[in-house]
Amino acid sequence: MSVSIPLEQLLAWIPPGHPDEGLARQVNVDRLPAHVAIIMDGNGRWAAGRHLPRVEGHRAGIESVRDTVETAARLGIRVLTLYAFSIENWKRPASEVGTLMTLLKRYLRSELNTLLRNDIRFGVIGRLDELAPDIQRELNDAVERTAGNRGMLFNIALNYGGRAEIVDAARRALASGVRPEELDETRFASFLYTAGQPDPDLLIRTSGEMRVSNFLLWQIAYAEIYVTETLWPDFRRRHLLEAVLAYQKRERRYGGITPAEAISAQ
């Protein structure tokens, strides 16, 4: 039996006989989540468990980002959004915030060619005008240089908050002159940071925490939530495949009933 092109791309990347190969072959590429969103949590606990400074957890998490982005792109995911830095994260020590921003710049510089080579388009969501000018320049450069790519859209949520996004969308709607009677859910969604993108089908949170942490509050209304005890620096291809397989075993209802329930009710 032949396999689809996305699955072929993923299998070509996995060493023959590797345990991940078996997981990849179980994936139904016709039922992939169009948009996967991930709350990357556990960097601090990962570092503490190794008696390392907290920032070392952030450094280790870069490899997880790299592996997850490439896996998602090869699998055929249309949109991947990673929660990198929340509005609330400014409350952390200045040294930690500075390290996070430095790591972000290094990642963009080191991975830009990889994004281009894999036809991945880069995007950013959040209040970007509040970031330092050098960070804005790096982000804008990556967005502009990958704008012509036609593969997966890779979003980083930076200086982001779900409530802030809804407030910003309301302000944009008012500024556009939309009358109240003209504003419905579809129209309102066009003012969000993610306008034109599919809502997340799958929300993954690492480190076992059972919170959505002010992330994509509007967009995750019907997302399937998958929580793993794995700390973000340990998250790899296998964990993403496991999350996708768990997603594919669920019946998505959107507030209704499943076909099986409809038949049994007759």
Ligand code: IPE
Contents of the next structure:
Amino acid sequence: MSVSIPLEQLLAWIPPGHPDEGLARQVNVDRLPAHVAIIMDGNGRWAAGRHLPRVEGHRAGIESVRDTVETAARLGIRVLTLYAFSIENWKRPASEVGTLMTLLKRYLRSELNTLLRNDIRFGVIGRLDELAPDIQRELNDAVERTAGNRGMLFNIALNYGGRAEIVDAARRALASGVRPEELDETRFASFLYTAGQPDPDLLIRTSGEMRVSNFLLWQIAYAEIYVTETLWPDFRRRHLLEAVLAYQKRERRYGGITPAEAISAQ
Ligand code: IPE
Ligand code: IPE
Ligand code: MG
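Counterpart to the form predicted alone, namely the form predicted together with the named molecule:
So here's everything in the complex, that chain up top.
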């Protein structure tokens, strides 16, 4: 699969006549968000609704990750970042944390070939040195083996905190010897985990929560925020397409005024 013909790649994957086909055809490929970031939330509530243990929600959420990664890549999104584990998530019971890490390892093993086949480059953001050595090995292996891929960049945020990232960037800036007068926003961004990547244009949060939960605090300065009631384990291709379509109806202003307003203001 190549990302050079967006939409065609997506349509080829949707059975003809499927309701998602209509949605996909509405997407304006010239106005795609370059970077989509997702706060995958609601796994626990999904499980509770089925009288299952919370970890079953995490397990079910893996299928949503697969579907979302493939949809985004086929659509022609350049960067997809999924929030998988926050620094604050260590507050959860050790058994839940352990299951999340095991699921991550299993996901990487089973999906690496799919990532390679789809030309997807894998990346990780977060304080990785605090993760267990076996997880670090698995992550590094996936990063190295997909490093030559030219399609979508798929970042996983793991042991990630937005404030921690800014502190880490400040430390790196100091260690680099950059002079205070040389430090502007562009230079500072080059010390973040996401150096060189476009900022998210679209930030999606599932399960209805209206908060940012310490995710990409610097990078989402002007992101369009889309919150859906859908719980993460229920999130599929259709939901991503709906989010992209909603994004394409938004008018971004970046603190300025629209071209139409500029004309009428003359
Ligand atoms: C998101 O689902 C997964 C992680 C944060 C790792 P939750 O586990 O937060 O699910 P809820 O919010 O309790 O429903
Ligand atoms: C945000 O979800 C973190 C991830 C999706 C990894 P949480 O469920 O941890 O966020 P809060 O606690 O509801 O803010
Ligand atoms: Mg949650």
